[in-house]
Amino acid sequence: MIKKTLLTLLVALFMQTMAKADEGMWIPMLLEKYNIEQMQKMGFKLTAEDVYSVNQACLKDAVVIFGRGCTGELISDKGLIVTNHHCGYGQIQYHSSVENDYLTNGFWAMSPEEELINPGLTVTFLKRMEDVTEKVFEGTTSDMTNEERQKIIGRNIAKIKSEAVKDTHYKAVLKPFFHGNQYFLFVNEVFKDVRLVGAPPSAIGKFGGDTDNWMWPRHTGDFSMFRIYADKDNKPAEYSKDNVPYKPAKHFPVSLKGVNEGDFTMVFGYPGSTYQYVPSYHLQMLTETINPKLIDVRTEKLAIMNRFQEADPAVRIKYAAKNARISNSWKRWIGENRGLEILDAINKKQQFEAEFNKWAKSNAVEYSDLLVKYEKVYKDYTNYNLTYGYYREMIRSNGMEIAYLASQMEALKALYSADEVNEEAAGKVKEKLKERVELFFKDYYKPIDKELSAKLLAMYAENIDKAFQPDVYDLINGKFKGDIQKFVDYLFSKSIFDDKEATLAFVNDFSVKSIKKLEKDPAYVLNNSFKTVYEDEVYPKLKKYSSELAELNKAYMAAQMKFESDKVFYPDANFTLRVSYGQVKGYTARDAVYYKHFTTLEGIMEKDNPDIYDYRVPAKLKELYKNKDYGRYEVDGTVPVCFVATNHTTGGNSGSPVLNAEGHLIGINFDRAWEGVMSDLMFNPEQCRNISLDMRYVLFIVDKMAGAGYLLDEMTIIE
């Protein structure tokens, strides 16, 4: 009986250790010091040197930043990369039209000549990273003011970056960790010729749409493929027909062995941002003020867009990417609030803070007033932060679109306001602006903009402090007697910025005389009205409070590490390369509801509904299902589609490789389960799950549905 009890205790302790190990976004170069032993106990069969090395090809050499906010991975020695469909969505949409609707029908290049060029798209490789904390702080002292210290740190950072890439084509990035208590240098190689190779139809790549976004079970084939091109020396180059497929130092073998519950998994990618170590006041600000208000704004945006998109296929294409961007954070904020409430997160933070205060008063008096200072700053900061969030929703985050377009004219106005006009510089600005105008109107629909503008103006007036109401409301309340719709009708009847040809002509012919016309345009006036409030009233205080919080965060982070000196801390995500590891595992979503760790093709067919755009299964996929034509991707009479694991991920991890114990690619990370999206703020091992696309489904779609089996020929496939 004693032996059985002891064994039970040991198992419980081991499982507790395993659960804790699932949390964290770890620095690759420090795995040997902190993580590799635990990873190997969980089943990992490689070494820390196999994951990150500057002396030999390693796993990090097959991972890239895709674009500016996703991760991708090499899957062949010919520069072929795979990432998420939603990461490549902008490029797929860019090439789409009503005549060639690649969003709806998919796209596959059947030869290198058919691959599509993507202006502005880059992929970035990490060459090496280095702890440069001492160099960054060199010359600073504790008795300096924050402003003095930051000036020295800024100069040191510039010097370190410059020296790191001197006489090379590399780029340097230097970022703070642990809220400025540590600094790392990243030396990168950026490739600029990245071509679209293939993407499944949205009915696969975006199957389930916004309904299934952030949800499990999931059946989304969220992948797209691109190819990196380089010059004849395998170096980065601008697009040229003479460029050749890039030859990487490393690419991932693709495994067909699949996953079983309990299997080790590792996610290697670029998580964007997390806030694990903030005080309870931060959670209160988000859950009680910021999230609810911004959720309301985006609910209205989506309702308006959805109605127009459902009525017109052309509008659906124009606003597909905008809708997806708005919906993504909207649903996450809802889940975040729900998850934090279920976790009783604020109360848990407050309990921790009470223990911390006891410790500080007895052992570290210099930290004893930190939480009092936090409370005071957040009391003022919250209102300014909400106003800033609303300002972004009004103008920047797919809000009043012609007001945003009008704001782009500031560059020309500045040039032509100078004593002497540099016509050469002005000509270059005009060309860039005309390109922006073309892109703007490619995805613009005036009726949506009109309705959105009226709704947003009304919501801002209702929800934002009167002290931050811009002058435009004086005009609305005066000339238009408070009738916002009449003002919006006036706006769109008088502004030139709702018309492509008029805008292009205005840009092309811009001169000193054009400044007065610009300043009278109601769209410009509208934008300038909000901009003035933000720049004069909001930003200065926001900057002040943000600076105060940065100092408090730095001190609080250092204090927490002293308070829990036996704990190994991982730094918050900051869009730098990280490793997270865990295991394939289902979870209990709520009372009496347990979710398995995988989904299959059967689930896709169960969801099929021709009347709902997000659930229209393509005819070809139905045919393959009917004939059970699964080839080597068949498992137990079906095809695996997605799986969940306990890896700690966040935005930026979209497209990240999911690797097995041998370092083989088994999946592509693309989402988190809704019950666990609060993991940016507090990780719950019981419900936090990352959602990945099974590579067997990827290969099945490429091979059986797209008929692009030639791509498999260049991969290393592990049967």
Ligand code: ARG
Given for the second form:
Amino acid sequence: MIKKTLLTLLVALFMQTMAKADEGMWIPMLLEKYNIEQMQKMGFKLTAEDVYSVNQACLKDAVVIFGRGCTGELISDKGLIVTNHHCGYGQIQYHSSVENDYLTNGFWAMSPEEELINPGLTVTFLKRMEDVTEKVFEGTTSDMTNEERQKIIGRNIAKIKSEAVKDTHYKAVLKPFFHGNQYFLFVNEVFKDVRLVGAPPSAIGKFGGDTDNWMWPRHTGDFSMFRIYADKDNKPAEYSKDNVPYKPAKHFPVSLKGVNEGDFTMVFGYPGSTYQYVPSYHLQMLTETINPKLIDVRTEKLAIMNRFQEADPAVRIKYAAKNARISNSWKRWIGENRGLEILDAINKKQQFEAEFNKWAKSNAVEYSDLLVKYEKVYKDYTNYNLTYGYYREMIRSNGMEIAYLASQMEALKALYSADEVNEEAAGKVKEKLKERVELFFKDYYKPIDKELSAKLLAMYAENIDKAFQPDVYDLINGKFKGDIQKFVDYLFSKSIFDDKEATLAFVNDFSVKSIKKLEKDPAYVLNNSFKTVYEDEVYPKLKKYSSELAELNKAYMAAQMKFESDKVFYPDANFTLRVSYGQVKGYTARDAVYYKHFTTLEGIMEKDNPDIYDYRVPAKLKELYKNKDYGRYEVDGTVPVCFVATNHTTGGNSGSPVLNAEGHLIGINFDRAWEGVMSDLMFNPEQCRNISLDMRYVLFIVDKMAGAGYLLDEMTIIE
Ligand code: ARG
Ligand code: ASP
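Structure of the form predicted in complex with the named molecule (previous: the form predicted on its own):
Zooming out: every chain and molecule, the one shown earlier first.
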């Protein structure tokens, strides 16, 4: 009997160390200490120093932050980078029009001159990182109030950052880890001339569209290519025709050797945020309140947009990126709720908390009331957090666009409200604003905005506490007798902000007198009434609860690390460079349904359906298929397309390099499988899978379909 218990215990311990192979987003600088041994046991052939080093060129030198929320990687010594199609989507759309529809037809620069410039797009390299925890806490003591401590920490951080990049063109970023128990400094180099080299048509790059998004089996050719340009000294520079392709310290060789089940893989990129160590109350808040309510708003938004987009190709292009953005989180929330429920996650957390409390009561009394405190804060926080989420949906996150545009006038109003108007500053603001107005109307369609505004105003009134109802509802309920549609008609007939020329002229001629006119514009009034409620009623409380939670999170994190002192913890994702490693592996989705680890061109042909927008296979691809014209990308009579593995990834990891045991590029990470999208909150090694695009499909498309095979000449290809 005793023997058996011991054996179970040993097996349990063993299982625990095994499970950690998949779960975790590890700090590159600390691989040597925590991970490399296990990585090598799993097949990895490189050293920790090969992955991250400050003394030699290493893999990290080939990984970049692409734009603001994605990852990309270098694949040639001429600054060529690859990322996802959905990461370059904004740029591809920016260059698209009905005449030059790169979304539909794809785009390939056949020479450097044809590459397209992308204002505002940057890529960021990490030069080095450093644990600066001690310096950050210098001068703080445990008997200080939180406020006093934060003040000192803030001052220390500013000093560390400025010293780190003194006399250089680098940028310093400092981030808390483990909820403020540890701090790392990142010294970055940011390049600003990044040009579009190519993208497949959406029928490849977004094949399966939002229908297949977050799902496996998947057949999306989700990639696009860009090139980094530098000045003649290989340093970052604003766009100039004299810039030259950037010469990286390192680029990834592309492997055509492919993947087998059980192979080691690692993902090296920038995961955005995870919430692995939160209490059960957080999951309750999400699954019971926040997710369902926000899912509902977005369901309505998408229904309206889809209807107009399907009816008119020009509208389809205008709202393509907005729609994708709305749809992506909408679907993730649905999957997250489903996944947490199937995992019985709340219950699991509660069991953990019961054990934790028992331990705290007898061993670490200072932590014994943590969960009680949490419960209290979440009780109030939930409603404020929901209101904040809804408020963003109303205006900021593709809500009432006319109100959003009106809100952009705030800067001008402030400038002209001053006793003495700074005309020079005003001139600059006007120029910037005019650009923004142009961009706004490039992607604006009034009928959508009108319908959306009516819907959103009705939903807010129905779903949000009366205490947070903006004044504008007094107008709706008074003058318009509660008829929201009538109010919306009035809004759009009276406001100038649904009209490009009127708005441009208004900005251009803005003077002290314009302030009155602005304040009377119903779109401005609308925005203001929501903003006022947010700023006066919601934000102060939200700030209070968030800082209480931050303090609790810091303590609870430290406590969990003491409670499970044998466990190696990884910090929650915080959009810093991380390594995830695991295996190429299929999974059981539900009873009797096992998914293989890879998909092929056959699956694309199976899905082909000219009647469904998301499943229209391009003629050229069909022809290649018919002629079995696969070249060296052929495997068993077809072409591999995507594969799944057990790497722990999240939003931000899109575009990340997926590497094999040799550190060669075998895929581009772009998504997660439906059964595992709750991995931001709880990882389940049985079902959490990251989805990668197979590099053989990428090269097949570039070479055979796009006819841009010349790009392959600058890559290092391993056959
Ligand atoms: N779900 C993936 C990610 O979160 C891919 C998103 C692509 N966008 C889309 N709407 N299909 O980014
Ligand atoms: N598709 C996500 C991204 O854009 C990746 C993920 O959430 O798994 O980063």
